[in-house]
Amino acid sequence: MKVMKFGGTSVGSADRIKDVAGLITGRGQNIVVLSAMSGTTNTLVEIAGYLYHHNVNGAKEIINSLEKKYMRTIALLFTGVDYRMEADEEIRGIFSHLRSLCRDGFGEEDEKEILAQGEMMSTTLMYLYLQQQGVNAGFLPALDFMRTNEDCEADSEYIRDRLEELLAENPGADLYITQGYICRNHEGKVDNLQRGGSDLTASLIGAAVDASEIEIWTDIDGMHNNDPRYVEGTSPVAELHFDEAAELAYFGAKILHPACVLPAKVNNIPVRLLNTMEPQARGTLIHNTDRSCSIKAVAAKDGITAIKIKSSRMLLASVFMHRVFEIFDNYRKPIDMISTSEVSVTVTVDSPLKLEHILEDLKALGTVKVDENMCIICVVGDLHWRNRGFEAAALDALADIPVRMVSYGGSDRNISFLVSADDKVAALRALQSRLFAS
């Protein structure tokens, strides 16, 4: 059995929804993950917004406008005039339940339940689609299986548990449809996996049912040696170490969440980026074997700040740095590079979320830089210290390019260039020209 995951994008039309169709047919027992329909979940996003600020109009004007949306894709989706009707009072019964929750005193439980129609949508949508064209498919409802536990983490063993049970409850089904993204927490109530968690959902269940291969459909044919919005000449990267995949994912190559790798990985479960749109191109396999000694992709991370510590008492280094990184624990900041001296540390974040009260925290220690509106540029292959020759040549690719940090030996699998974000493209293009031409 498979776990096969398509994107919004890959069904987020009427003709998408039938090409995916075809896709998913024919090959197998397996379990298909679907994203809400392109574009729905910032819209649904938007009705939560104008209901924070207690406009109810606004937020039933979006929603009537998404309705239509979806009104004319059943009727291009649906020939039968039985299916069509079911499909018409399905999705208008989701937009009535939207409604009901534009009201006074909305909070983030109701956030998340508008969150959840969009997978609600697409899944109702192929589901009856399949079934007009005589597929016995099986619905696998995200919200009877999919847990998180009460740290936020995905409650493996009763995953494993409720999927075993649903799928015996239905075992002559062709096919299986389920939602990504949305899941239940440990009270019960409707949650998700934040943005990108259509790819944690389809490596959890893949895990759960020991999948033989998670496929990860998009609209590109895997994941690029660079990023082909800024540099031209790219080509996807034929295979991936899961650790070279996680540190794209993280640093930037928005194809693949970073989730989604470990619990593929710990399970030894290949995953396969595929393009709905060429279906037949090869893509990308990610798996736990090194095929070569190489530089294998660059990506790039925006929205970088870069703080410099300096101490200015006579404090002990190991004292120092205890301080300095207890205040980033205490806030529960992440950090992303570190460069260190015995009275200095210079670190990186990637959100300005807390970051004034950090600040503030860091300032009874010693003197403060801050560098903002930085980029972190990542190299990442087959970069163990013992092969040679693979961190100079990413150095000198950039010669001409100003660098404020390298981060190197923290990781097998990576370097780690800070630059200003105004230099990222010119980075981009010179590791692409000293890298990867043929």
Given for the second form:
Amino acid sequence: MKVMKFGGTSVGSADRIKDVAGLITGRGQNIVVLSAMSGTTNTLVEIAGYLYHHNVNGAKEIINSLEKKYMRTIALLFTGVDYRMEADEEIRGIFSHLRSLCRDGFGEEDEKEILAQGEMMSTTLMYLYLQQQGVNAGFLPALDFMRTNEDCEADSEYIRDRLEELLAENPGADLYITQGYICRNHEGKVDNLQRGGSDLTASLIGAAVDASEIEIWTDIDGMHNNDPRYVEGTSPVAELHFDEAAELAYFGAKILHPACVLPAKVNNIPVRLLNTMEPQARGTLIHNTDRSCSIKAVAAKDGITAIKIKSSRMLLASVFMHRVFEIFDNYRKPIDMISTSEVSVTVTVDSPLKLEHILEDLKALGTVKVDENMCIICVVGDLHWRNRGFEAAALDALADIPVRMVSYGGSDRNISFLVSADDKVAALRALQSRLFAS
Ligand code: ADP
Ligand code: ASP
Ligand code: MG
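So the form predicted on its own is up there; where is the form predicted together with ligand ADP?
Once more the chain from above appears, this time first in line as the rest of the complex follows.
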């Protein structure tokens, strides 16, 4: 059994839904994970924003125009009256549910409920379309098996047990459809796996059913060696080790949700990145095998703040470090890069959340200097310290760009540079021509 996940663009119109239906049928009893149609989750976020600001009319206007879009899609998808009526009824039901949430006292639980409706709609449309085409699809409601625990981590045992039960209830299906992204929390309330979380859904399901492979279908032919949104002439990387894919996803390669690598890696399930618009393209295979001795790709992570703390107290160096990290830990604040000297340490964080409090606490230890609007440029590959020349090549590429910080040796897979956000595109392009130009 395989897990096949299709992202928002892949199911973004009636034609795309038809294409995906073609790609998933006749390929065995696989589990198909769908995102919301492209743009829908952003629109649902917008609706929730209006409701937080008590602008019910604003929210309802957006709901109305989104409903029109879905009605147009239904008209294009369904030729038979019965299926069209059923789709119409189901989708209208979801929109009246959305309207019922436009009320006083709107809060986080309502927001989660709203955000869940995009995946509800895309899977309903696909399920009914497959039935119209004579495909015996089974439906696995994600809210019946995808659950997180008190630490907001996937409850793997529950997911496995519930999926087994749900699959056993419908053993003869040609294939199964389910929603990405949405889940319940440990209290049973509707929740989600964060933006882009359908990749994680696919990986968790893959691990739960011990899939032979997880396919992530998107709008590009695999993981490229640089960010195609900013750099021309990028090309797909044929193979990546799980650890390389994890570094790239964490450091900004949007094609993959960072958390989705681990469940696949620990269960040794290969992940293949494929292009819905070009299904024959080879894509990228991510697995536990090393193809060594090369730099594979570059990624960039935005919104970084660097914090330099210079000790001004007579603390032992070890005590100083301990106190610094304790403060970040107190606020459950992850650190991305670290660089140290005898009396000072610089760390980076990727969001302003709780930063004000952290900076206040750090001032008890020494002088604090903050650089905002920074960007981490991450070079990934087989960068074992005995492999010569890779650090030099990366540094050489950045010769004309001011570099605030360098981090290497934390893993064998990554060398990271901190630069100003203004220099991000120039840095990515310089690395492309120095490292990958043929
Ligand atoms: P989906 O909606 O299918 O989950 P995403 O938008 O999340 O798709 O991810 C695909 C996009 O990731 C691509 O269209 C591309 O612009 C972007 N991307 C960023 N970095 C990379 C990279 N290194 N390789 C491929 N795509 C990348
Ligand atoms: N629909 C959600 C989002 O847009 C989840 C996903 O697509 O992975 O973030
Ligand atoms: Mg995505």
